[in-house]
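Only one chain is included here, represented as structure tokens and corresponding to the form predicted on its own.
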Amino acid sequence: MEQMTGSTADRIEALRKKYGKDLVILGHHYQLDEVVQHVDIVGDSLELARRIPEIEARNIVFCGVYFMAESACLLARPGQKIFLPDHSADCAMARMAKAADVEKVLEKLSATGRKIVPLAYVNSSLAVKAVVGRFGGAVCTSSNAKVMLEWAFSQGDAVLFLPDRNLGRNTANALGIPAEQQVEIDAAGTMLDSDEVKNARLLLWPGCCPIHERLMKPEMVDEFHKHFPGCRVLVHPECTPDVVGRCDGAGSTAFLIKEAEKAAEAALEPALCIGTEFHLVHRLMERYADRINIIPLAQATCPDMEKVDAASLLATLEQLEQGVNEVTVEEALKAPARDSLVRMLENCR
């Protein structure tokens, strides 16, 4: 390749121009601004999953974390290649559910004679999605968790929701599922014979997003309401039920973005507090600075999302033809994992 000069941003744009229709760059809302400025399609997990099948470009560069790139591989067309600028960009929540553990738990639950339908949050590995697919389950995102949890309940006697206990509880609470019918299990499955588990409608895996669970606290919500009476706090449902219960609303990344836009247009609130990953909140703060004071509940950033930066994006584009940073998935896992994703897309059209 010819030598390129100029800033990192200029070099990225030159390569985008060079590849033209053969390249599409996708990016999650939690990505750094230095990356988002080069992205063709920005969205949350559901929006990006929906867009992949319509992309015709031969090369898709996914700026996000590893499980997202794996999902893109499942939905891509034959001949398309998926790239992730930094393969170490993982997800702490996804690591909390290992495929072997999930399979053992589902086998034990199936042996009881009850039909337990697994529902996996998209923040899970391809191997976990494959296990879920084999057991007749599906994937969900925070945007469609209510729809997919209702679907899962309709398919069997109970649901195993994984790996995020908080999204599971918050979604069940929104659907009116009594607390006594929601039971958190352990990853080893040592308590599956208890009457509590046998009578539960919803079994929750013991996982969480450390960013949303540990850094977003109930007292922070109370403090905001104290200083800004009448103003709202909106959070992502990966926050704990204690936090969500004190808030004025909870929803997906797409929900939070839309609510910020509506609040800015209405100009009825002097301030709006948003509790989710800080790069997105900061972007909203800047976008609507002249109309509303958007305040982060906590300056919580995802270290894995930050691993993909402008430098790693440039390096990937410079070596695209050599296949550097391409993401591939095990052939044996493709069909069942894709089944779990397709069930979500078909039920949420």
Ligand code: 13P
The other form holds:
Amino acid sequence: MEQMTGSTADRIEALRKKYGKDLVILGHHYQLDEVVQHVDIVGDSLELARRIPEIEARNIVFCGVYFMAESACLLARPGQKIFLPDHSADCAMARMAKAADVEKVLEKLSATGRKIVPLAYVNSSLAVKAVVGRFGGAVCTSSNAKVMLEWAFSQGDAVLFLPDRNLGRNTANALGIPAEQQVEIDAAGTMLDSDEVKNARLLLWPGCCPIHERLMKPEMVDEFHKHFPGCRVLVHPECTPDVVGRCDGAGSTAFLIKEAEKAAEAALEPALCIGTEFHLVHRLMERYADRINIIPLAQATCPDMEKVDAASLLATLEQLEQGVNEVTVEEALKAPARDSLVRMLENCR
Ligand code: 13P
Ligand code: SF4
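Right, the form predicted on its own is done; let's see the coordinates for the form predicted together with 1,3-dihydroxyacetonephosphate.
Zooming out: every chain and molecule, the one shown earlier first.
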């Protein structure tokens, strides 16, 4: 991992001091260490969204990916500015659901007379959240997917979960929804007339996180269990149901961090395997190196999260007053997208 140069870190700290109460820096757990060391609040998607409304600073620099900064724009106070140090830091999964496709599919599904409630993983664009809001749906994160899926079932005849088929299936499995009631659809919506779709309780958008789906495999879990009998494998629920089914637990980044901390404190297990983005796992490996052997399921990094680095953070802070790297959202999308986010925050106080 690249070592932070003293001068970049010093300049960032000098600018933080200069802006004082006018600046808050937020960072997701997947950010590089060279960024995390400068953030005021580090958290998972839910925690970061929850903290925005309490922030009074005029400037919020969000170190994460684009959809997170867009959500921050929705929850910010009037006059507050949101910055993302690299606007090309998008999320591969969010790109797999286009608002126009989601809208078309929801229109077709609703035309059958069934009430379909859309539930969008927070890893989706603002335009998708606006469509979801207009159709009476809500947003969820990996921390509250279970609560929100139960809520969505209570609101209609069936749920369209998007974009992550894996989080959708893993959450439905945890709620005991039979596999035959979970049906994956195609983004073009060509098979929506089938009896399978008409009878399903849960419709899954065909999206995924390439890092968790393609790089973390069931045989890796078996391999760890073979070498460390009795030791646990914990993964993020963006992993496939095949992987999650073999593991000893699954949950958000905040859950994985808490479990690592508890395991290190108890010092009962010689090893703990964690399956999620490698920058976070590496931080846990170093933090608890003297107490527990934390092993990554795969050394998989998120190329989008990596785009925000100390250099782009510094450049953003240096040009804050010129508004460089500010994120703005289309006015017409704000109200419906905010509705979908607020439904989540109200259901998960
Ligand atoms: P969390 O909601 O657990 O922070 O995860 C976000 C994410 O992008 C995982 O890949
Ligand atoms: Fe998106 Fe996957 Fe990166 Fe998370 S790890 S931000 S889901 S691409």
